[in-house]
Amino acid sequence: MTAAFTLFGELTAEEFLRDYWQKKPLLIRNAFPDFEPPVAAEEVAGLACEADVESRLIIQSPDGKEWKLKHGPFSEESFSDLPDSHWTLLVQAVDHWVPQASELIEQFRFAPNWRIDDLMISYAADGGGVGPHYDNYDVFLIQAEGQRRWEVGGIFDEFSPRRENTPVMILTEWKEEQSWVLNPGDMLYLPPRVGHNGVAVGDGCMTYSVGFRAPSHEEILRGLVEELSGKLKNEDRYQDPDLEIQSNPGEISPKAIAQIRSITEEYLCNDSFLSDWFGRYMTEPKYPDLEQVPEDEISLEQIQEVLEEGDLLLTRNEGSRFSYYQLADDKVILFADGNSFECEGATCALATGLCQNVNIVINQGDWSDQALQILVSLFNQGSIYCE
């Protein structure tokens, strides 16, 4: 990312990463000048009525003593029955469903693809919010319409006191250290575990949240174990051909621990294994149960026939995840939606291009059969489509 990148106001992307990323909050006034929301409030409500879309309604009493959480999909009657104030509608992964919202995500590619999660939209009536809480990941909060007051303060963790008998996490020992009212186009960055509380100021408050993925150590280790469990043979066992008699048979010797360490290092220090697993793991679809495979598959012969008639414009599926790992100067592994594809020579340009660009133009004479076969596989698994 070049220094000309201006999402952070007068800061460059490099300066932002050096001074603020996972270090301290940053408010950027007018980060998006003349911001036009790519998704209207009516569209947000419409998405919340769809069965495949993850959505929630959080309703609180004006005195803040009672909270209700409802999960979508919702009906039109659900919205007509809402109170006049103190409620919030949250719709997850809007970028998966609305191409224009997906374009907004592209503004945050200063971070690796595998670190970006999704775009959530919050629409709130006056006084609406989800209470003081914290997240375990980085988040950018973009004010799209109306106003929201944000309070920020303190670092919290799983041991921080939270309110009992509420369906959402609410910190009880909350004390704001800073606060701002955000207007359309303003953006607030919050590092992980920083406590924050957003409250709508007036009706028609819409906030976009760009969240980032940060797998826990537990998730990483569990994923590794699951990956290994399907590959190891029953005959892969602890061995000690140089076993010696111990003075006390009850002792677990340092030599035994060294052998256990050697077994774990055999896998954990294998970059080839780790990169292949991690690439597939971090590009798995956010909603793997949702079918994105096209109704009609294509073949290599079909795509070759199409290219004989002219160029082909291919687009990444809005809900797809693409990354790659460089094995050598002329060899990379492309990861897309949990699958991997080895690419060599000129095909590497196809892999890196798909990871960097939403759209890619394919010409008849530019690509090998290997490259075109990868495109066929990506199309048939629903990772790319043709307008």
Ligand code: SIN
The other form holds:
Amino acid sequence: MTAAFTLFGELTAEEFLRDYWQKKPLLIRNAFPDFEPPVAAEEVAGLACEADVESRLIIQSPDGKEWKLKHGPFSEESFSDLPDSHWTLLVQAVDHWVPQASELIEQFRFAPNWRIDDLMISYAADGGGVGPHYDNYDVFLIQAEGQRRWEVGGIFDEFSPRRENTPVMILTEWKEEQSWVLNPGDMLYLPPRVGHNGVAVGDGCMTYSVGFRAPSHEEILRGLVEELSGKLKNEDRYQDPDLEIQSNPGEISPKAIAQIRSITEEYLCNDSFLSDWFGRYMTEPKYPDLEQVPEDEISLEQIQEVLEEGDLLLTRNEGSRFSYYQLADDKVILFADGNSFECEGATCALATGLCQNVNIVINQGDWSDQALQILVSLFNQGSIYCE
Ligand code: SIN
Ligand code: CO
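Provide the structure of the form predicted together with succinic acid, given the form predicted alone shown above.
First the chain shown before, then all remaining chains and molecules of the complex.
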């Protein structure tokens, strides 16, 4: 009997989450049997020449002493000037631009949509890499073509010594604890802060990184405070109508601190406020300036007319982020690209369906005007498109 395909080899997704996720590295040999890279090396180079695409070129002296960083967009000539070895080209958010790459991301939906960041692709010549470093996020490193040797070791943080005067983060106290050579189809999972160093073994080394995201506590608190600012009245203030004489006027009383705590809790310990802010915050587009709004907006009447002629296949924009929060049994708040939409009753199924599936088929009569109006808004803000 052949085992069902799982991304984690012998492990089920549940076992992976229980034993490895955010805990320790895992090498999965042949995670993608007969892996056919959905984006070829030439396409990666082509993307790096596009103005809207975020790309970097890291060139290292063969003795590892000097590192150069260049930001894209690049010209085709800049690739012909490259040295024979020790360089790597990195292209961010390839899933936003290439639908087949975004299909690969679908394999990682064992984690919530809002935890997934993007697919980065690196293409390196022999010896190329970004040097020993750590990331603050979970990452899956899939070997797409050629070979890469991954060294893994220790947990690092912002105070860990790093090389000065280099444009890339290079940990100076780097000591590998384990290493593996990855072949096409192999995948390495690394939890946040685990030091790693990937070096191309031979030319034509292409690595796909599925990166995750997690807001820092600072980002969360700053975001919440920004959300509140402007919404609170100047007259809402600390109050003490029951003030009592203190033996030492210098003391800040526990009662005063209790009131400060209660003010904080009043605003911050409120799930409906937290979920509304968090959903919008975590679904904000990665590149807000590049939002792909349609040239012509559509109206509710237009979508109704189109539906009279037949079913409509709608697709989530590859760069769009969708999530929802269940407020009550028949009330859901849908978040898409930083905006929220309240859904009630049957419309909830539209919200959950859009979050679950990349495509949705709309039939005439299936949806209420409320649901269709949400679709119109999603279409006009560029979050969904029609083939
Ligand atoms: C690479 O693909 O070379 C770098 C990926 C990483 O270290 O996160
Ligand atoms: Co890394």
